[in-house]
Amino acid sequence: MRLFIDTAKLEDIEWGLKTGAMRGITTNPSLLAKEPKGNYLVHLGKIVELIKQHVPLENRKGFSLSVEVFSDEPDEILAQAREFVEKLQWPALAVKVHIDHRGRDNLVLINQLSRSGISVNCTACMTVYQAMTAAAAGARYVSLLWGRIRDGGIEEKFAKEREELIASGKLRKEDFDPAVAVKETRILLERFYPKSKIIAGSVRTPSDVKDASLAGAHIVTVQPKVLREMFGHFKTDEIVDQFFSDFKAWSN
């Protein structure tokens, strides 16, 4: 299981960065946004700085960096995404586009920034369809995004969108579970496209990142709030709490 952190706030990257069981980190608009106002490119460029100086120089090329447009407008994507390379000068950098969106084409920008060398994390995909196509089109990095998946299986709102979609045979029920999701595009992708990883995100538990791992995500991205439930358990607590209370009976 390889850990990336999912976040833009500098204190818990460094914190994460520090633990040393990071290989990764994933940013977003709206994580961005959570912290206060500023330009874009130099809080990225805060982010790289940290990895400087927390990642030994030997894993640094490893390491991996997604940072997302902020953008729907082909051209826009496409200098975005130039920009941030050009910029940030990061070797493992990955572009976060966005799989095809209300009629926006990005398949077509997603192969032509990898037809150019620039690495694309292809996210919010929610079926096994997206990413597979997202891969054919040269994504490094496909994102099933673990909870929404659950969440478009029961959300009351949507309830309409799903029954056509199960009723014209382009999705099976089964397609909302996102274990089922992830385990048949590690299945085509191996067979098909080796190159490219999967990354579950939003998840939302320690099970849901246990889970996505044993369903065959290369990679789960995980806020810090999770990956904090993920590290801690109450006998842990209590035996290291006895570990000490028995030395200082011990040694008194």
Ligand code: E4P
Contents of the next structure:
Amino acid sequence: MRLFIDTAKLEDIEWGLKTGAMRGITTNPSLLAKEPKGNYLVHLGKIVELIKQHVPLENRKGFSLSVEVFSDEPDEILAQAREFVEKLQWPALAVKVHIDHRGRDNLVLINQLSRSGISVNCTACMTVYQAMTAAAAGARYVSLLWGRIRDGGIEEKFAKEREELIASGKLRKEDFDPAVAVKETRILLERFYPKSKIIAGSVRTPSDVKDASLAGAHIVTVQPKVLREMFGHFKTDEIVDQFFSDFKAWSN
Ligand code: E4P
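Target state, the form predicted together with erythose-4-phosphate (E4P); input state, the form predicted on its own:
Everything in the complex follows now, all chains and molecules, and the chain you saw is the first one.
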């Protein structure tokens, strides 16, 4: 399992890079929109500079950076993808393209971009079917959004949509369990599209990170808050307090 830090905040990215525990960075338009207003390419350029500054040369070539398009228009998506590649000049850049939006799929674009040599991270996937079609179209990564898949199984506002899908047999109840979605996608990818890798995004707790990894995600994205929660424990605090106080008492 490899961890990618999921943020556009430069201070958090710098910290994540300095830990040496990150193998990539993922961003999305909502994460960018949390940052001070400005030119997105300038901001993304600063992320690339941080990678160059903090990732050792031997790991840099494969250090993944996912940047997402912010349009639904095919021509704009292609233009944005090419602009990211040209302006950022990052060898392991992946362009995030959503699988579908209100009945308008991006499979043709995913195929076109992939065939032209641009790595695509197909994002906003909620089911094994979306992930498999994205992989079949050439996506290098398929992002299954763990927390949002789970939300889809319980949110009251989507009760009607959910019940209709289950009643029609298009989805099963267990398809709203992210562990099932990741596990089944992994089995099918290994068999049919081994070059495509699963990114588990929308991960909200340390146990989500563990469960996604055990379910078969190749990569798990972690927001800085979740990463920090993975380190802390009240018993760790207790024993470290004890080390310091015991040593102080002895040395005085
Ligand atoms: C990752 O690639 C996704 O963009 C991100 O994790 C979405 O997470 P959210 O559900 O917290 O918005």
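Here the structure is a predicted model, which is why all the values come from computation and not from measurement. Residue numbers count along the first chain shown, from 1. Take the two forms, superpose them, and find the largest set of C-alpha atoms that agree within 1.5 Å; that set is the rigid core.
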Core-superposed comparison between the two forms, residue 11 Cα displacement 2 Å or beyond: no
